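The chain below stands alone and is given in structure tokens; this is the form predicted on its own.
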Amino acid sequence: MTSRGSGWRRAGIDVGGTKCLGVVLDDTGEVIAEHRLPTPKGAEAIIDTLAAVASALGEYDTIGLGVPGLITRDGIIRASPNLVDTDNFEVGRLLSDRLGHHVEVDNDATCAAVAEWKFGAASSLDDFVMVTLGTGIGGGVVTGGRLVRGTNGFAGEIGHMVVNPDGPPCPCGRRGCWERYASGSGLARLAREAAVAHRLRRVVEVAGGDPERVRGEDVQVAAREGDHEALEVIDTFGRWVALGLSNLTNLMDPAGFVLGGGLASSADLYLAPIQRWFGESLYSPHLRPHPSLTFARLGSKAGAVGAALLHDVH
């Protein structure tokens, strides 16, 4: 960041499945402005919305954009399962042309990793993996104090590691991806399967009596009441999360993991089962240091804050 008092204003916009959130940071890293609009369908409408968010933020010196999916180093969305009609979408160039200002672009989970690295739970780490547990699973990787982007810019698509080739379909077109089991939607699927099998009586009550409408939030409510069946679902979910983390540990040997996304707000429910299963699934756990497992601190603004900081890390 620029030194205190220099007056820099850095803007960032995070494109989610339901909303586009923009923020402006001052030179101390504080959020001094924000604006959000619903995420529309279609590439042209997205550019219009992003331009409107940027305009509402006021003045800024640099601007970055975080978007989900496979994002090239020159700001092209190659594929984004949760954004309609955006394959091979030159979002960086088109938005830069609209704003008359260069726009840095990266994957939204990578942006969240940057934010937690600079101002959040990973501020003391130079080797860590950010894992965002939301509708799907995203990832961002920092190794040796450098952001890892990969040859094409696609590094960090950890949610699409296949953990069960015979598993449920994934929006990416394959089956059994990690995010089908260990994301917020994965938690809901595990709960619905148990509810249909008549194993989640209290959770079904919380959901209004319909097993097919059970959500992850309903499991959390029942678990906080001490419901044994709900706690079993969370334990199973924790095992799936730990499986992916242990695979990533075997691959990269990070100093720590930062778990973010919507589930971070209920970290107290998930951390203990994840830690327990992680210790059991890790290769030679008794002969090696274990990476730290912490939950993100910056909440729903992490992606936008990290997008604003892309100017400093690219």
Second form
Number of protein chains: 2
Amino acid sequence: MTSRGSGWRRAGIDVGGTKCLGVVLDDTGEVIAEHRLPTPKGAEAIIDTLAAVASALGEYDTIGLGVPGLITRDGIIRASPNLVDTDNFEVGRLLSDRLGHHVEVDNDATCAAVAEWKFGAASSLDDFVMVTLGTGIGGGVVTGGRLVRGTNGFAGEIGHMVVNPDGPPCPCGRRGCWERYASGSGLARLAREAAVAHRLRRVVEVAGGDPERVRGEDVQVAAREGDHEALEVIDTFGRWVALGLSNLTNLMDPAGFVLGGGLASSADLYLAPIQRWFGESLYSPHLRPHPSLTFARLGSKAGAVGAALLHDVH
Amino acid sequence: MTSRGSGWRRAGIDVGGTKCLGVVLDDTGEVIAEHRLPTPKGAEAIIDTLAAVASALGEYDTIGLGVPGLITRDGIIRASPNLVDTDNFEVGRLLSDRLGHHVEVDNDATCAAVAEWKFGAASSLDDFVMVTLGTGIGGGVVTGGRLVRGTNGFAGEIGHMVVNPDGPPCPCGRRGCWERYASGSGLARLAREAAVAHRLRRVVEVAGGDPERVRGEDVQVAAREGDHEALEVIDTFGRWVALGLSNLTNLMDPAGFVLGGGLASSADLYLAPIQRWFGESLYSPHLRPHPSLTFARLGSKAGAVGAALLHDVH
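Having seen the form predicted on its own, please provide the structure of the form predicted together with a further copy of the same chain.
Once more the chain from above appears, this time first in line as the rest of the complex follows.
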């Protein structure tokens, strides 16, 4: 990456549905300061909170911001389902004015991709896709050594790729989006369907007895005990993850995928089924190298670290 | 595009399932020579045919080749379902040796994208996706003003994006690929299903009376007469096309799509239903500019013209 000389301090803030996490990186990419505050409701309160986080971080030379949803290249949030009252919110300009620093803004999964690209699991790759498996699915795409932004800055909304037009409804207004199956909430939905159909006895026990209240975490607990029905749900889940990865392979032909988000913390449970189904669902699997599948290295700080690096990739 | 000085002559050959079409472009992009021969079976015979086409084209300064299927960056065909006995066929090296000219090779839909980008419907776009709707669906992707190749050169295989894992089997070995619905053969399949279920009376008449023999062309004939059932099939077809385009929009955020291939010659029948369903299936349609939908301008020569331009984009 571009060297800014020794002592250069990059600040980044990741705006999540529940908290805003700020970090400062030194010029080797180490996190040397960190601060978090709860995410408030409404555009004005968010600016106040971001200014407070930035101030608590101390000195910095550049600052970037990661936000969920559709973000324009000049820092306007067009739509962000997890932030209240923020449609058409000019967060970039307003925060720049408040801080007296130009704030680069991008989508949070794009930021995570930048972080893994520069200092994490994708550091040697010119072509890869970052897939964040959380409540939904976010994505960041690098091809030919460059970040894909799209004409408005909206590229990488991979979670809303429709993989079954008769599937369950998605908050986006359509049916059968990939994230209805292959995200944390997708796993929970697959498990609840099985539980309501009187399967998953152990998982329901772990969940406290109500099949309707089964969560992804309950499936994980039972799966770690070796429960076969829980492992079957994880296998089905892995198959859906693999289906989307193989669609993305057909499109982008990446050298690898980096899987991040909340589910990455239980990589040991998911990697084998995803890998097996992925190998089977590739187009001409015997005639092509298979993209590598690795889990993210930067954990829950990836968004903030990537936000701090946005000035280097813009 | 890069100027090569006046009098520079670019040759390009497009290898199709039935014919090899060669062209020579002058430095303004005009086709000044053209030759075609039937595509033979087998790697050795294909090299002989390509050498004969090249020789019939006369003088040229550079030459490129478009081939269907998975093609590596250095011109090896890994898999090409429509060419007989060509797996792992080093067409680039063998033809370069034969002609004494370095031959650039790429996927045929990628070539069509290059042609429309430089001299056709996408000439002002830095971010667009070329979608060739023929027997199958091919694709070429340009983002941030650069052609997307992928790590092996296999990017743009958009026809094998799975849009319904329980859908009809695809020759690629999986089920419910986009091209099972939204290509020429997809249209024919949708029509046959309706005909076998005793609908599409007029279309079956046009087809000669046998519901099992209905083709896309028969649907077009009846639709042009105003037959409601035929128009319904085209509407359903348009919905499937739009579904894939909206998936691609979520991924790449293009400024526009260029629709090419055989179906582009009946653009008047397809554009309205595709456009309507596309507007409805976009993510946050009221908060974003809608990508433009245009039909290809270069017709059946797009592959050969784009092949002739490969030296300029590599």
